[in-house]
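Quick heads-up: it's one chain on its own, the form predicted on its own, in structure tokens.
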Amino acid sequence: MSKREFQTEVSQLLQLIIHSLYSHPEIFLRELVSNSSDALDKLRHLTLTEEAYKALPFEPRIALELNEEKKTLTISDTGIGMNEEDLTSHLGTIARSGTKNFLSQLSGDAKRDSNLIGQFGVGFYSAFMVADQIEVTSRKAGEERAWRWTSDGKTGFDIEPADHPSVGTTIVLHLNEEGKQYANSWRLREIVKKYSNHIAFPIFLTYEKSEWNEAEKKSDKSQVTEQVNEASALWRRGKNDLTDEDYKELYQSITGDSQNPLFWFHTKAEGSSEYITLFYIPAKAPLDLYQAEYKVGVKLYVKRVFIMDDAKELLPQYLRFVRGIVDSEDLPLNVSREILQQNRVLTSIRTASVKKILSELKLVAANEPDKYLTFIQQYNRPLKEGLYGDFANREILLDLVRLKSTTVDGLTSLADVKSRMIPEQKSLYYITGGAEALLRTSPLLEIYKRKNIEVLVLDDEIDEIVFSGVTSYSGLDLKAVNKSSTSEDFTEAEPTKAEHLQPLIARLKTILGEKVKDVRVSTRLADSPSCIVSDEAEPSLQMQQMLRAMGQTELPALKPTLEINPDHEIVRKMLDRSDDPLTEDAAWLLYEQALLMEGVPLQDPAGFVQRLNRMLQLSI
């Protein structure tokens, strides 16, 4: 017998499982039976698949065994197995990349928290709520011996070889004190059937009966064994043979989330290429969302069989929030990650499938605008990413996405802005590059105010570039407030205007030197003295920030260009003085409130500090 230590991370793991989820035990069958079902699909794909594999019998099936005297409950499965090396990576180190995420992400609530612990693969110790004593018996496909590791959950773990009658694994946990409530058969067929019902593979519970006997006035006692679960695939069968309810069970099933899916898109495909999709979209947006590693959430099966879940060509990065299954009639069984990035059939099937879940999504927010609300509150975000980068269903997203404007509260959709226009407005207009707050004050939006023009407030970090290549919407441009460009289509100043104040811009150049790109007469200011903006192809002195901030410092240094507006006092009076040692002053502050207004750092703060002072010494 070999004793070994737990890795620090599954120590950590086992007290956090232990003592936070103790309201929430039940969810221990539902991962091992979780993984007795992965285990069970990767024999039968090496059956289907690999010539070393194919002569192996492959009868599937989980077994529940439950001994209520003993108190002791044993999940069995004939599954791939595992030898000596396996038990010690699987249960005694954390080997997942992302899997320490784990640690940091149980919140203390523990339904929540209950569903992590099958998103984070880590399920296995979920059995230590209800044991104080597991064993783990298996033996690996294609090897003759067998191993045992056993555990108490606190001391490290022991392997030593063991005797198992056939390839596969066996559990068995010795229940403690909050486990006896689980040495019932009752609830463990409740148990199965609610997270389980709808595993591939037939689930078997084998207990002790009692049955009244009428003649001899007694109990009799019987061990028996019940199917309990239904082992259906039930995405084969046909939309009228299926309920809400057996929707929501699959569901649950497949993902291992306690709530309801928003909605789900059945889907069955004929022709030149058949298959079925069933795609679900959770009420909550999965904790690796925003992760590099996220995990995958639709699984690949042909023909029944499951092949893999961590596809990521199966669906485009920006819709990883969906869950559910791909079934392919045409793929082969052996079908690796490499054939499915040049696969034909799975190109066509991601294509369609993309435009299925899409669509489907517009027809929710046409008819069911409230769910679709909660819809966008959870994944707005990643529908702006495939505005970014996928340009074939561009004009659906445009429909999809919801934005903050400067008319309405909440959020509106790019339709509902386009039909709000007014008369003689010729383009959508949005501002981005900052907080809400800091947009909706801009001087930038002065003259779309005074002309009730609805300006869209992206505020969003990614919507500026998001929206920088997007230049239209519905046969109309989109335009951007805070880019030079957008003064043409305003052309109230006149051009005396400009003309007069052409020695006073003159100064303000000479004065402002290399800080600006430009000065000139602003035709988009009603109430500011003055604004910066940038040009068109240049991204806005927030997004140079930002950009900085994410490393990337050899950015060029790009110069604004500041507008003055010519109706103003300050710019009148600056014109009338603009030989007075007091303009430079004025100057600088007209360029540094501008920079303030946008949310722009100065970089000489106490310069600017010192020449309001001056101003002040002098108004006071």
Contents of the next structure:
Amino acid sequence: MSKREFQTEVSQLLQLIIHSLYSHPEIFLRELVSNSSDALDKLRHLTLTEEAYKALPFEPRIALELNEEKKTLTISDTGIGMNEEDLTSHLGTIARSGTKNFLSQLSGDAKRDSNLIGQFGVGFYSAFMVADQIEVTSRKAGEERAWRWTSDGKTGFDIEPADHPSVGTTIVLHLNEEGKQYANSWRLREIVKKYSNHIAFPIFLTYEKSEWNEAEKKSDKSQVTEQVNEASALWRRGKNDLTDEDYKELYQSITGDSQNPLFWFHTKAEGSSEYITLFYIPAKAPLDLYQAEYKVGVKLYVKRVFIMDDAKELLPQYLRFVRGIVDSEDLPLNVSREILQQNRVLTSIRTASVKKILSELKLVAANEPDKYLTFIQQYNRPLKEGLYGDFANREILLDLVRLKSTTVDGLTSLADVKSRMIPEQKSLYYITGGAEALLRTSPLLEIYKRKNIEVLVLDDEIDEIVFSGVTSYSGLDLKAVNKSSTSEDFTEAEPTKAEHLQPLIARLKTILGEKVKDVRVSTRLADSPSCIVSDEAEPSLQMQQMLRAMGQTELPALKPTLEINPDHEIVRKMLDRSDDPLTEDAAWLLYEQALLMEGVPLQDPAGFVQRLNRMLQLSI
Ligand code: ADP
Ligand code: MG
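Return the structure block for the form predicted in complex with ligand ADP; the form predicted on its own was the one displayed.
Below, the chain from earlier opens the complete complex, with every other chain and molecule after it.
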């Protein structure tokens, strides 16, 4: 027998489980049953697709056996089984990167709230909440030898050769103080029904039944075995045969999430391609939503047979928060990952599924606005990613995202912004590139305020990238206010002022030289003397800063255009005294304050302060 140590993360996870999950120890059974169900899914798939395994019998069953006297609970399955190496790596280490990330997020004591953990599948190790000793005996499909893994869940485990009557796995839990409450057939039946009723395989419970024998004045004991779950692929039933409770139960059994889903969409497609989809939106965004290695939440079935639960092809990446099931009649059972990538059937399921999910969301937005807002609080950001990547569905995604704006508190839809347009308004406008407070006070907004035109305040990091690619909404141009051409919308308002300003503009150009691309008379300013704007095709100054921060050093130094306000007192005075040596300081200050208002740091703060002080000395 060889003694082996747990990987550090396993020890951490075990500690965490013991200390934080204690309020729901019953979930251990859900975890073990779901592992058995996974193992059966894997074996069935193998026997259907791999020549070498075709002759293997597939008699799916999961059995729970209770021994009240010995205080043991045994969970066995006729699934794929594990060999020595599997036992060591699957039950001795944590392979899933999501689990590691989860652990690191939880490292502070304050964050260890059991809600968060309940949302997350803790897996096999949760059994140590109820057992002080666990034996896992297993024989892998296609192999002769069986192995036994034993552990007290403290430091490590032992592995030794063993006997196992058939292919599959048997797990014996030696129940501890906490676990004794589960040495009760009623309790077990209740837990199986609660979490695992819709597992696709039958779950049997064997226990000792005692019945009072009136004649002999004693209780008769007998071993009984009964099936405790429904074992139906519930998504195959019609909507009318299913209650909300059925849907919620199925959701919890496939996701392990202890909360109810926000909503679900169940579709049966018939015709050229036959399939069923059942999609759920979790109440809370999955913990790995913003991790590159996210776990896929939609399982692929073919004719009720589980195929895989990590097919990234089923939905586009921005819908990675969706959970559920796709069950196809037309795909081959031995469909491989390579085939999936370019399979026509799958492509059409995917296209239709995306359309379905988005249009259902639009209905929720229209009919249940409060619920939709809960959704948006979790998923606005992934929808924006969709705007960037899913060109075909851009228009509906634009209807679904919610944004901040200058006229409303909270969030608004583009449709509402459109409905609030003033009569002479031709386009929709937005401002990007910085924190909300900075955006809201930007001089670039002045003309819009004066004309009562609503401007979207896009302060999310990804807004600038996303919206630089979105140029229209519902037949209207969607324009950034910090782009040079946007001011053309307002030129007719102030047609002739430019002429007499030409000498000043020429002077400013000479003084600022290389720093600016151009100096122009602005039509968008009201209270501020100056502002800076970028060219249509160029990234804004803030965006350039961001790109440099991300390591894009190759970026050419793109120059902004300075716009001056012809009606501002400072500008008017500069015009009168354009030969004054002070004009030079004033010119720089106009440029520098415009940068500051956009949140762009100055390259020469010392020079700025000297200029400012010279001005202050003169004015005090
Ligand atoms: P997860 O199920 O999320 O992968 P678990 O901790 O529940 O995490 O299980 C770890 C791994 O151990 C599984 O992925 C599987 O490979 C293996 N395993 C657990 N239980 C069984 C079983 N009954 N039969 C076969 N393999 C199993
Ligand atoms: Mg598991």
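Numbering follows the first chain given and starts at 1. Every value quoted in this text rests on a predicted model; they were computed, and no experiment measured them. Rigid core here is just the name for the largest C-alpha set that superposes within 1.5 Å across the two forms.
- Ser219 is among the residues whose C-alpha shifts by 2 Å or more between these two forms once the rigid core is aligned.
- Once the rigid core is used as the reference frame, the Cα position of Pro165 differs between these two forms by less than 2 Å.
- If you fit the rigid core between these two forms, you'll see the Cα of Gly238 move by less than 2 angstroms.
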